[in-house]
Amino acid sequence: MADKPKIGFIGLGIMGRPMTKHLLNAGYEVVVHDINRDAVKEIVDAGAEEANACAEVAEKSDLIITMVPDSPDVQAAALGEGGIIEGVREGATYVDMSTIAPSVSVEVGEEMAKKGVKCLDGPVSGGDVGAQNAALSIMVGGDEESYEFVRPIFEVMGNPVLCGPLGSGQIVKACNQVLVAVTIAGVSEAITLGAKAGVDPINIVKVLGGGLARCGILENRGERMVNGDFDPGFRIRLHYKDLNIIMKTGNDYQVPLPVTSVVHELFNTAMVKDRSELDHSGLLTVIEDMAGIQARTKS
């Protein structure tokens, strides 16, 4: 154990819990913190140590990871009262694996650097299934030395790629979320069109999944969509948050995002219709509403 850094993990949601369990199973000592007491108990029962605040996590850890919902949550956990920066030691490493604005990753990194802390951003893709199977795509921003130090830990949870300097991981994650959102919208339209024309939507999923149109959405969500199973792996409100970041990032870099802007409005419609807690594949219900049909399998 001595040659392995002690890891602090903050944020034990749908993604954070399985990620933390993989670290424990790989033999790492892990200190955890979350406002959800049931989630903390689950991970402590699996072998982790509990901390009562982000600062305490940092005090006890060589490497601190955050996996929280949004930019303000990262700012609070890292820089706020009782935050990581109050307890972190010089020479420690901080990795934020949340999906946030690239500018916030840079801001937090600059503040941590003043205390001699190395920083990486490492947002992920793969959803709850990827987290459970240790098959996440991990998009990393930061310097190569820090990346190589953390890489064995990333590899316990998935497949990391160093994308560039700090903030680059968030840029690539934004690109990822563009494709995922647009693909969900396309799959939803295809399923709804076929269903309204009289084809059992499960057959649409099976056929499209075997040709050039095959994709992760069809593979991981297609059958669930046509069964009306929208239990969240990644909630609509979180993807809508990501799309807000994407639209701002496009504006910052003067990149038109015409297709993404339409899908952004579809997700906004889902939010207005109080579907924020559905899985993001629940965007299908918005398209169904427009078509006046419920595209569910008959088999």
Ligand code: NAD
The other form holds:
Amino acid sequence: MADKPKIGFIGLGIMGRPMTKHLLNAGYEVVVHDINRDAVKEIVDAGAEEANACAEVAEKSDLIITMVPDSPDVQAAALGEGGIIEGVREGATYVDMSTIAPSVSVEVGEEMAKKGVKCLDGPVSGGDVGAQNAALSIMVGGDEESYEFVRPIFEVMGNPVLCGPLGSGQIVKACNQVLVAVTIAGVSEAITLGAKAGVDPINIVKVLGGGLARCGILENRGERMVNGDFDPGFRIRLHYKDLNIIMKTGNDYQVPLPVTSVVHELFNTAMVKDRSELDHSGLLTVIEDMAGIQARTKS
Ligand code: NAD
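Having seen the form predicted on its own, the form predicted together with this ligand:
Below is the entire complex, every chain and molecule, led by the chain shown above.
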């Protein structure tokens, strides 16, 4: 291996594209693959090498990262036909940074271990803005030696914390998504209540953002919500996927999640109403529908 490990990156969506660019800017050789050719072209133009399949990425890389939507996508990219497992070298490291079921992280890790591949899970928080600013919070599961090997690469993209054995990163990410979903629902109800009672909702965003109710959702999304700007960001369908993981994990560990279960149904409503591609802050529109108003600022 040269000075710096060669990195394979699979999944060049909203998150993967800026993450890959940071790695290129930090001087890493990066080989990329995505089933969406337009996304690949953008990153190849920025200096990456293209591979036609996940197996080819793995053949060419010391460290492979996936950043794809959901558990079945990770299973396909890692273990499916033409997947990482077909090309990966013994002694290589594989890090899945997608948000998936903790049980699937462990299952993929067990299959990779049979080929002598070390695995970490490293889901992230901080959204598209965190990815663009290399300020992601990275929740890592795995062994200490593999973590230390990958740490400098994580640090190019954000701030890693080793949370425990493989799968622990996904558990912490599930906890994170509980809080974000519940907060979006609370902010949506507050904005809708104030607006229907006659207050310009931008004033609610401004005032609440300075008191005990201040939070990341008000700070990053509040103004956009009252302007009706729900461009993603983090899509409703992905947060709904995370809530499905959370409810299953709660069931697996026998932890009742009464508040989260209501918010899960609100996200389900957004899915049924064809709002899956809106930013998750678009949950506001579901609460607005219930109240029969649109909580938009007049300023
Ligand atoms: P996205 O849908 O924008 O991008 C995913 C990319 O993966 C797409 O370009 C898709 O073509 C590609 N892909 C899917 N299956 C593939 C396969 N088998 N082989 C190669 N490419 C494949 O999603 P995103 O918003 O970038 O999110 C990626 C992951 O990060 C998700 O698990 C999400 O929950 C998590 N996440 C997203 C955000 C956010 O704000 N967007 C924040 C934190 C975590």
